[in-house]
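Only one chain is shown below, in structure tokens, and it's the form predicted alone.
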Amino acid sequence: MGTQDIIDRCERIYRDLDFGYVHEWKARTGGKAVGFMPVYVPRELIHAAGILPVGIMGGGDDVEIIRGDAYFQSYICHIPRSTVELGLAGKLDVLDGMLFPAICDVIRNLSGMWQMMFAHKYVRYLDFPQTFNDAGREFYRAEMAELLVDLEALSGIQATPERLNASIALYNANRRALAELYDLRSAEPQRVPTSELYLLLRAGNVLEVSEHTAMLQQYLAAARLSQRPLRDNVRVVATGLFCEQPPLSMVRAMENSGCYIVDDDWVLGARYQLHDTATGANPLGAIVDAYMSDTVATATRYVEGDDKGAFLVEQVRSRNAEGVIFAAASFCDPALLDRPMGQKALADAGIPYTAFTYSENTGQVQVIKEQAGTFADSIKLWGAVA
């Protein structure tokens, strides 16, 4: 199968609102399915009871919101007004249940709403730890425990130790696998488009994690042999879209101004890990541990001391990057609070960087590819800022 009949199924999982593939999964297996907002949650648990994981991350700009209006402010980030959208138009009631992991007070708050419109299904929201010593590591053993007995209570299947370190093990091999991807899109980045890397994060929101880890062999295999020229765009980082995600029509605009995006932190819960999870008599310890010393830095996550920006700055240097564009759902704290601190590493280091804000339905997306385009212009004539 080439790259272009992979990316043709991606797009129609990413287009399809009535979550067809879950329906049929359900349907093939007797199985339940859990949704789950961004950024992370722990999909081995839910994969280890028998439980399809979900990936929720709003409607995009292929859904009208109007009565998600009514629960929310318009001004606040459009991901859970559509997310609320979808739920009231009976696209989400192909899912038994919903996590909602902690990111920010709009996700606490939906999380309470949910519980109320669909009082019939499993809700639960998700509270991780910003204290990393052994307080904060009880408190989310405790936390993982007390999900996993729902989980198995839903399913009706035991999560074993064999089972889990089963689930750990696939996840693992899906983990390896995206890095292959993100470090082959890093070297040779014209054989790996970014929309076309985006399309595959996604599809990996709904698929089965061994169907996806196939999907992404074969997609690897074919793009190692594709015939695509390399141009002279400039390499950047983009960085703040780890939970809203951007529209595809951004991701497009943003590659073709001229811009080689070799990392990024988008569908981030996919890549939460930087090393795979021990597998071995305790793997539901193994999660917390892989949790609580093994992840990623982004603005969700408490950094102590004055480390704000470091993760970014080593970004940039261990892809030979030469910019960073910041782009931020618009009214997302987390992100926006967090900037500041990423820009002074950046200043400080000497790394260009530009920034701008979108929503999931943005109409900005020529605005967007005129300034990541004057950016990458800037860089081509000046180089990085003293």
Contents of the next structure:
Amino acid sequence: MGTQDIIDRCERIYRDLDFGYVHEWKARTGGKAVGFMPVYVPRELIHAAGILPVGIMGGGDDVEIIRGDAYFQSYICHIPRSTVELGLAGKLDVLDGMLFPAICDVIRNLSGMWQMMFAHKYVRYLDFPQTFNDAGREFYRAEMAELLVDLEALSGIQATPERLNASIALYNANRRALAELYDLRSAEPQRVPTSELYLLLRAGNVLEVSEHTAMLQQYLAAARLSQRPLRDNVRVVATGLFCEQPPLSMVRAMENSGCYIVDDDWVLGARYQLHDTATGANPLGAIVDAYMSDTVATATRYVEGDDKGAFLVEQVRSRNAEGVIFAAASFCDPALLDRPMGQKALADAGIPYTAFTYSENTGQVQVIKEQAGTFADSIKLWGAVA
Amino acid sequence: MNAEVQKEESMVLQKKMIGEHFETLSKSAENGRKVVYTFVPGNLNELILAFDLLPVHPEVNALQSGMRKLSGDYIQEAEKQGHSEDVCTYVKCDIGMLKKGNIGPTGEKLPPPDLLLLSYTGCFTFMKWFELLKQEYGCPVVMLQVPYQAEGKITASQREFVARQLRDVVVPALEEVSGKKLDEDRLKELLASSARAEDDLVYVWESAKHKPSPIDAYFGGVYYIGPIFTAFRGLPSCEAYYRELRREVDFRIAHGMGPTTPEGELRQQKYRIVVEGPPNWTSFRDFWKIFHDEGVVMVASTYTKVGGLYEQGFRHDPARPFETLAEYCLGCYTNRNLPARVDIIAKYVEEYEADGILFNSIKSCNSFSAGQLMMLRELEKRTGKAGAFIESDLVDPRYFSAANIKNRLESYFQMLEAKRQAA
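Since we've got the form predicted alone here, give me the form predicted together with the partner chain too.
All chains and molecules follow, beginning with the one already shown.
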């Protein structure tokens, strides 16, 4: 199978707001499905309880907001509107529950709305530690243990240590395949267009993990054989896109503006951990440890020390990037409040950057293309614009 | 608007207390006092005072700047420095004030923090706010994470998590900055004093069940919470303030009087309203006047519970100092889930015999605002009372549209009148 066939399938999954794959998977396996909002949930736990984890990242630019607007004030990001729209339209009926991770007050309050709107469904807000000491670890372990009990009750399947270890191994393999994909894009960006990488990631929100890993491996094999010319593009890191996802048209516009995006933070939950999670006698403890001390730095996660922005600077250096694009969803508190600190770290390191806002249904991508293109041109001409 | 503003004795007393606190802060360096910046919701005032430290609340500075018409310039200064127009204006007001010399609302320079006590309760922005301030001041930060009451109740695990952080992390940080060991007996004295002031505050809130109501629980209420939610809870001056406030309220009840507003006493009370959401501070008096002119009294509000829902029974308990502080942090209004917030408001509507419910949706504050329209629908369904929804901001004057708000509220009051006539 060539890259185009794989990407065509990914785009069909991305556009399918009826979640046909989830319907089909449930019919085939008799299993349950649970949705989760960005940024991160430990999908291994859901999987080990025999449940299909489904990433719900809003409606993008394909859903018309009819009822969702009536639930929110003027000044708020777009993802809760489209998620409510999907829920009220019955598109999420296929899900047997929804998880709302602690990332900001909007997603937090959306969990309460869901409790009221869909009282018959399983709804859980996942509180994550922001304090990375023993107290935080113990609290998180208790949260995860409670979640596991809930999931087992929902599916009727006990997540034994054996099942947890098996699920951890599957997600480790998936993370390794994604890391390989990102490394290939960085090394030979012409072989992995960012729009294709983005669709591959989005497909992983829905597909069962083994199937997604196999898809990634097929794509990697095909991409290595592809013959695409290397353009004289500027290498950039895109950051700030960890929750409300950009529309595909915007990703393509950024890519066609003269930028090779060599790292990014969209669909970040799939790459939240930096290394494998250990398997062994205490799999739940290993999942907790992975969250506590082996993750990316992102705006929704508290930075205790003095190295605010250091992860971003390191990301630029390790990917041999020439600049950073801060792309934040409008009214995204975490991304926009974090941005000045990231920009300061870049300025101190002499790394150029530019910034803009978008929404998941941004239709006017030409402006974004022009801004990214001007940024790329300025780096080519002068080396730095910050 | 030129008429002389009328104020209650307690308001004058409160203003004096706050003025003196800012004066103390301005002299902290010469008097060798250390300063802790922390947030209002779930604040640990008793613990801070037990170490003889001076608290500064950045939200209070921001709202005071808003009321004094200083916030607009501060916000624009922060935006010039790269802060987004889309984010919390309290944060930008604070950053802008710092960039312009950190002159506090009373005109005296604020001391820099010796410690940032990040009480992370009920608001995501707090975390980013102190990350930003850490870069500005380069001082240590201690984080107290307070889990969200997602299921509408405090769990044993949550209580233990917070209490353990207090013992293992927060107290050692306060000991280090103050150079003192914790005197637990002193802490218990402060907590006992808090509980006495809290008793009086509950009496004041519940006085609004009278008709006419002797208080305005929103516009007047923000004055009433000043001492107890900030630097004074635990001190004799705080107890004295609430005794005085209670005395005033008793006097008004005995004489059938309404609350004092800037336009005079509100005796003729046509509508009784419950309010959800913070007020706008930049046009506070104009905002209040809209309601005064229509004979509207606010009989209960949720904003005045951001520092604690005492009427539900919580009191600081000196017998269990760390557990009680944990429960206080966990219990503040914005740390409750939306169904619990709906329950609280529905109860207010019933107990205070309200005619309607007003939502002031604040651009800056997703902790309050996200989901409010859903709450409004639910409340209308449950109580049968009509709700109104307006939008403004905390301290950004660009987002207070007086004409739009007035028009919308006048229509709302006409609707309330029509409903009353039809009943």
